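Encoded as structure tokens, the following chain is the form predicted on its own, with no partner shown.
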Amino acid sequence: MLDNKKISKFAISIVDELQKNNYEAYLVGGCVRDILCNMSPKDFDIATNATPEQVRKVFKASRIIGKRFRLVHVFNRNELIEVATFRSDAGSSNNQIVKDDQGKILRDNIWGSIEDDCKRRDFTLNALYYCPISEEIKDFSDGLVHIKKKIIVSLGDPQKRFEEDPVRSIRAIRFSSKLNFKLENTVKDAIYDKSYLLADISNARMFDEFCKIFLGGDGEKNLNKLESFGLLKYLIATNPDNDYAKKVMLEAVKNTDSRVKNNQSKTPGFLIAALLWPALLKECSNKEGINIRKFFRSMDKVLKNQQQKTAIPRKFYNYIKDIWILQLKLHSRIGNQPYKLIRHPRFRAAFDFMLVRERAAKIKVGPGDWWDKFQKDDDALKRKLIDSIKEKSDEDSYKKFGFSEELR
């Protein structure tokens, strides 16, 4: 039995209303799994035998969305609940499948029973159906047993299931980290054997997975597991081929994990800037230092390479570039420049990344310490700090102050 107190009252009301209209309806998937694992669900999904049109008739405040998978969003002022119709195996009714000239499935809205719907799901722990009215759980695949054993088990042959949808390998890792569950050996084998298929997944979908796996609070665990399974290269266009590159990536995800745990804002733009920093350095520098012209020319190249892996929304392009450029400017603290920089809209993000870089490079007292003091509301201290910086050319400071530890 689940604790209904952890369930949205709005979600319960939707299930109740559908059942009053003689339809089957259940909470399904991650929300059921999370409650069973003593976690609070972030959202609630409902599965029903009512078609999207029938659901739409029951709830005036709703809309049908999607083409390949038609769903209904039911909403009130503060909440939106996704309602999906039970689906059957797409291969069982080819006449109902719409494909393009290349054979890609565009639409496969084939309705089925709850048992059919269960078979389409990825892992047994995500194939549990719960009725908050009768407080009954329907389990067709030993999902309850696997949750009790704390193990991730594929629903069906994982080799075949991961071939059908290679993103399941990333999802398996994410669930393992989130729930602190082990991966079943057959699932591990399928990740190794089928991961190459991730290269064909759309960059838009991979960006969505990037955000889920790195912005949910378990980024450090996921980074280590992705690297262990050889999947990191499908999400990040950089090869952490030296100790510093590995450390800056690790410190970046640890920083984001910390922000998630402290309920602070986080953005994929910051994380992309941090994770791609080693790639940018590789493009524009050597052991002598950074070539400034190459630095600016290389930014677009590095972002373009990442775009091949994951889509980067256009709104993040300037954000990422600002963080990178400010890494140079934060090393040059002459005259009135610090006063201007501290008012820059990206200053705080750039400062946080400077601290990430310093931790990765094991710099105990660097510019980050200087900037931490400069942010204090003390004009005399600010003047003293600026006076402590010997005047030098910007290019010289970029080459010699702070970056040498990263370029070794």
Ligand code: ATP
Contents of the next structure:
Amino acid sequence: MLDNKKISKFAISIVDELQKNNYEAYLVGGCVRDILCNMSPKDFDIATNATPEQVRKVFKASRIIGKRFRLVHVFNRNELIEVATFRSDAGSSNNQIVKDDQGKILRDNIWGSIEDDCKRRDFTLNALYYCPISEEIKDFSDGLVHIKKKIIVSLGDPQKRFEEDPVRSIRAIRFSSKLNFKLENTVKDAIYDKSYLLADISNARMFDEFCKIFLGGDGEKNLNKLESFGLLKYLIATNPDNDYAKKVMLEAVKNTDSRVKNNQSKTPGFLIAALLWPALLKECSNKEGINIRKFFRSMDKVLKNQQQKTAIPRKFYNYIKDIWILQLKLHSRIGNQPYKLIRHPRFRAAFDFMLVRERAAKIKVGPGDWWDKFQKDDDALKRKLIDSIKEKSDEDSYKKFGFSEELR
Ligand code: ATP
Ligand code: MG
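Moving on from the form predicted on its own, kindly provide the form predicted together with the named molecule as a structure.
Full assembly next; the chain just shown is listed first.
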């Protein structure tokens, strides 16, 4: 029923080995869903009735990880596969699911049967179990029907399920964009009703979701959906209250989407710098232009505000600030500076962001065009370009480093 060629051989061998040790084992979740939807899965998850310790014993190269969800990483030289033990949400016997007073699950490590495990997954399309040896799919919740109908349906009452874990609302949106599936109405309602709980999710987890939702290739669709559900504010500390701010955010995610499609490198640093640019301008500019001193002082403040929403790993700080500072430098272009700037390690990213800003500000021929030419291997042209800056009236620089469209 499923094309085994699309499945990692290593993953199949893990299932096989577990079964040879008399355990149940299946591929589950995103990989089964993606193959059924004719997509290539990006990773493979396995579910089994073996406990983490038992899995650990079967595979030498493995490690038990996690606290909230204990599971085992089984790895070889090139791959890492997550093996999770069937879980139950049975409020039965000794209830080990620890919830906070709003119903959010804090710890969840009671083992159960495959049917129990199915019930505690998020959506029916993510709750299909596939055995690559017998080539059988186990479907306890009409996941196959819902995939056929292209609809995202919650397992159990979505109001309750989103209370337990509010991140499910972001996941629902992400899957609907990725697969072009509709959200069932009760799921939509639960997103509206329960998203306020996202404010309590740890910023580390929100950063993971931020990356998945904006760096996966469907950023544009996701941005629009998050905005229409009112969820953007939980992920980004910019309130896009003017046309330019909305545009620059949209152009930034579009830029990332096209990089994903072309298999180019992508970094959350670029996207964070771009998405927070309007917030930075708000802090340090007015109609007259950017106040440079305030600009430098505001960078940390803007990053700190974002930290409250999504953690930003330290390693991205300098990258983000470089992109911002280079925006000013790319505007000025005086003397020998342009020669130095194109050798800056972040030049290319900063230049890309300048193009994003220009598209958002609807500028056809601006500094971006100038820099495009300046990167050509033509010394005479380079000199001519620099001279053109000297000759130019103050028109370009009166807004000092910003486009009038973005300073309004
Ligand atoms: P992708 O890997 O494309 O993001 P995925 O569905 O594989 O999608 P993972 O985060 O890798 O998502 O999770 C694997 C599986 O674990 C899911 O398919 C789902 O069954 C279950 N799962 C993940 N997160 C949750 C959650 N927050 N609540 C309930 N079940 C979840
Ligand atoms: Mg996955």
